[in-house]
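Shown here is one chain on its own, the form predicted on its own, set out as structure tokens.
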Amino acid sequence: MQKIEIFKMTLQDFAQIEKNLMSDFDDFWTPAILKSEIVAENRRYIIAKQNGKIVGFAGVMHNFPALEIMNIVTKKDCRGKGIGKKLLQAILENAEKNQFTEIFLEVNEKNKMARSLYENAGFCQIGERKTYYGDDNAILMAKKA
């Protein structure tokens, strides 16, 4: 497998993943959100590049001392080969290195993927919001950092 890296993701980068955001990565936000977001103060975005091309993506929120995942979000024909991984680790180490205290996000409850990578970096489920994703409801998981 080839090298993931993280960097800081900036506008040039989004300006590079905004015509194949939704067919490439996932259509649960669209570009003029995702935008929104990066630009945000108190958000922060990172990507992961393998041979110079994103790969992943993913974003937090700060609301010192929690943090919230807003999403991590795998390119579809690179899922499944430790990209989310990486990026979680990415923003655990962070967490930690800024003395975030807790940690929290929501994940469809369908996707096993997710749910498995979060519970298996110490993530709990605290609660459930109903049909939140249209019929799906959503798992809130937190983690003390």
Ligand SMILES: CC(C)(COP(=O)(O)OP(=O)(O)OC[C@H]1O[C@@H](n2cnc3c(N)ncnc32)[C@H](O)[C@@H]1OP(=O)(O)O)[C@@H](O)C(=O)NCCC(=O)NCCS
The other form holds:
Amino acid sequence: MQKIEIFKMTLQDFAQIEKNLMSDFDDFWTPAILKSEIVAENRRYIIAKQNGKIVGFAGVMHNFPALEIMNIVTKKDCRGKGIGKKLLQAILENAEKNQFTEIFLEVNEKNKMARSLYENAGFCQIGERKTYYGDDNAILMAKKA
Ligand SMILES: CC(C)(COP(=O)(O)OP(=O)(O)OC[C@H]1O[C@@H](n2cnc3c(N)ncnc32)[C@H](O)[C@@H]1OP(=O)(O)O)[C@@H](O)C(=O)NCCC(=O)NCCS
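Same protein, different condition: the form predicted on its own was shown, now please give the form predicted together with the named molecule.
Once more the chain from above appears, this time first in line as the rest of the complex follows.
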């Protein structure tokens, strides 16, 4: 398998995936939302590259000493190959390095892949938000950094 490398996400990276964001990656964030996230003051976005191509991205919101994971997305045709895990690992390492103490996130209760990704990394459920995603509930998860 080709090596997966992690980089800070730039607007040039965004331009590469903008057109196919919703079809190839994830249809719950529009390009406009992602762009506003990348440039926001307290957000940090990273990309995963394999063979020179962007195969995933992830972002966090800094609210020191807490960190919130905004999204982790793997390109649809690259899922199940360890890219999501690598992005999460990069977030966790960076959180530790920068002395964040807690990491939070929200995930759709029906999103089994994401839930197991987070549970395997040591996140625990700390709450629930009813009908947060339309009819679906959100699970709130947390982990000490
Ligand atoms: C969630 C998501 C990021 C996982 O990315 P991925 O690159 O496919 O994940 P990985 O290959 O690194 O696998 C990570 C873990 O996910 C779980 N997983 C992977 N494939 C799975 C499958 N087919 N069924 C169930 N769980 C699976 C496993 O727990 C796996 O860990 P393990 O290999 O130690 O068992 C990806 O499915 C995605 O982009 N989903 C759409 C966006 C999304 O919902 N993001 C989360 C928002 S909070």
